[in-house]
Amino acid sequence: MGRRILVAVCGSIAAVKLPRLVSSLVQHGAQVRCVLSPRAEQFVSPLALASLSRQPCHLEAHQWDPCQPRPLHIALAEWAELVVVAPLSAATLGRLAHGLADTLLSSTILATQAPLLVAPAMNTAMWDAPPVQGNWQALCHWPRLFPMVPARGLLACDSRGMGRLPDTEVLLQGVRAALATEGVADLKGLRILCSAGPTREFLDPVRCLTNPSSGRMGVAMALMACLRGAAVQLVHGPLSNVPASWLEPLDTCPVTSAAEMGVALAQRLPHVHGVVMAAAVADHAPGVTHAVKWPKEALPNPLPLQDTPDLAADLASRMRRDQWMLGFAAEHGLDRARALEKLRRKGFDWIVLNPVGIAGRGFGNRPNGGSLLWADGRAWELASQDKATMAGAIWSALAGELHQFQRSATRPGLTEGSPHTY
């Protein structure tokens, strides 16, 4: 990561989670400094944050310290390349929305020119209160502001609802997205449909045909699009090795088989701008099935197989000219010619060529890499990296093309595009 990040902590019980975020940022190579609001000092130890960041933790009492050669809020504001305000309390939200520079923390935020990532956390009723929502809407009009809405779940007050601070893993991905876009939600206004994970084609209740896909790449594509402002729907097969918190911001539809995934995707297709086909759909299903476990000695040998539906090609045939599709191709040897042939055959607009058969990369692993290919042969190389980072790189490469997308060539079955009315 290697960037200068100022973590501004407000007075909310969720502040107890911040040491983990600070530790994670440092472990990923960031330079981190912390500033606490007066109330935040009651919830989190300044000593803990100083120890984890390897930097002094700045408190309200330090605002006009005579040992400081310059006003502290100006020095911090100019040092930061990104300011992370987490948790953002209702009180500090009100201060910022009305331009009140009455604390070190609010003065620093108002003085900075760096992008701001803000993550509110409070009781659901407080979050829903009209004055708070009015302040939130006013704040969201700031330039270079990267908003992260609260998560749903069990709150410290024992109620359930919206108001939880997003988990550390999601905040970390939000930081990556904010740094990559300089605080601009570059996918805002887009509705995106993503598929992820393997499918399972059952022979009987305990046996199935599947593959080792974890679904992590597809979920990462969905999460990073959501963090960058898109409204995302995710249709996914059985997932593994995917943080549960990655799914919290998403509108999800879990399925099992290729047929179920096809139905779910087709239902949602008319209402989106584009589709990401990252699911590893099983190529075949058993030609025979049994409602109860088949005795081993009674299993058909050889097992008859039937082809599963070609979901990508089917969706492509239903798309309008103003809808786009990004596909994925897992190939040995990073065979570009084969990937481009798949792009044209399936009707993709771009395709990500992934390696398989390389230890520690691809299916079932956290790192991934490869190439993003255009139909005209252009390529964007994707170094081996964490899948969430790779997802961010893919969206950065495509973001400029997505808002005004219109296919110049016809695809079989395409209908004429019309203005989106969402």
Given for the second form:
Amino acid sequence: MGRRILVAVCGSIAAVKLPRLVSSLVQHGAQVRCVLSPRAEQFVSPLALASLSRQPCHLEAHQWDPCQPRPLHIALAEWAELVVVAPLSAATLGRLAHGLADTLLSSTILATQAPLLVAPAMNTAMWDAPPVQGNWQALCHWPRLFPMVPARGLLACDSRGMGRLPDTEVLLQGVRAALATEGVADLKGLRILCSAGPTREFLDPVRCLTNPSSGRMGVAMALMACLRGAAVQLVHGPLSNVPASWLEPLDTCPVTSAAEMGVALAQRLPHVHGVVMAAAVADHAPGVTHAVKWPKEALPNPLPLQDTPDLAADLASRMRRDQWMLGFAAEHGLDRARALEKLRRKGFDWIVLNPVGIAGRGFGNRPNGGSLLWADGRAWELASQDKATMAGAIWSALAGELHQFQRSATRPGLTEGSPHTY
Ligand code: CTP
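Now the other one: the form predicted in complex with cytidine-5'-triphosphate, given that the block above is the form predicted on its own.
In what comes next, the whole complex appears, and the chain from above leads the way.
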């Protein structure tokens, strides 16, 4: 990461989770400093944060220390390339919304020109209270403000609802997204439908045809779009090697077979601006199926197979002119011509060409890479990187174009009334 990140911790019980975030940021190469609100000092140990960040932890009592050459809040505000306010308490939210520079933490945030990632955490009723919501709306109008809405779940007050600090892994991805976009939620206003994971085509209750896709790339695409402000729906097959917390902010629909995935995607299609087809749909399904387990000796050999429906091509035939679709192609030897042929045949606007069969890359929790291709043959190289970072790079390459799509309602290569194919 290699960037200067100021972590501003407010007085909420969720502050006890911050040492993990600080440790993760440092492990990813960030330079981290911490500043605590007076109340936060009671929830989390400054010594723990100082030890994990390898920097002194800045407390309320230090603000006007006569040994400081410059006012501390100005020095910190200017040092930071990103300020992460987590957890943001209702009290500090109110201070910020009303410009009250009455603590070291709030004066630092008010003084900074750096992008701000803000992650509120509080009891659900407090979060829903009209003054708190009013303050939140006011804060969301700040330029370079990257909001992370609270997660749902069990709260420290024993109730269930919205108000949890997002999991450390999700906060970490939020930090990456905020750094990549300079704090601008650049997919805000877009509704995106993503597919991810393999499908399973059952022969009988204990045997199926499938593939080793983990679903990690598709879920990363969905998560990064959501963190960058899009409203995302994710239709996914059985996932493996995907952190459960990545699914928390998403509206998910688990399915099993290609046919189920096709129905779920087609139902959602009319309500979205665009589709990401990252699912590794099984190419074949057994031509015969059995409701109960087939004895081994009775299994048909050879097994008759039937093709599964081509979900992308089917979606393309139903799409409006102002909708877009991004596909993925896994190809041996990074065969660009074959990927472009798939783009045209299936009606994608762009396709990500992924390598298969390269040691250390590909399935699961391994780096990915390749190229993002346009129909006219333009390419954007994607270095070998972890899948969340690669998802961020793909969104960065496309964000401007996606908004333009909605405005112009035209698709490259299409004339008035033509179907969604090239
Ligand atoms: N895809 C789909 N429906 C299928 C198969 C694939 O919608 N039945 C989509 C995938 O989600 C991906 C794209 O088509 O976005 C390319 O998938 P890929 O597996 O590379 O291509 P296939 O059409 O399956 O061709 P092949 O396996 O021969 O390369």
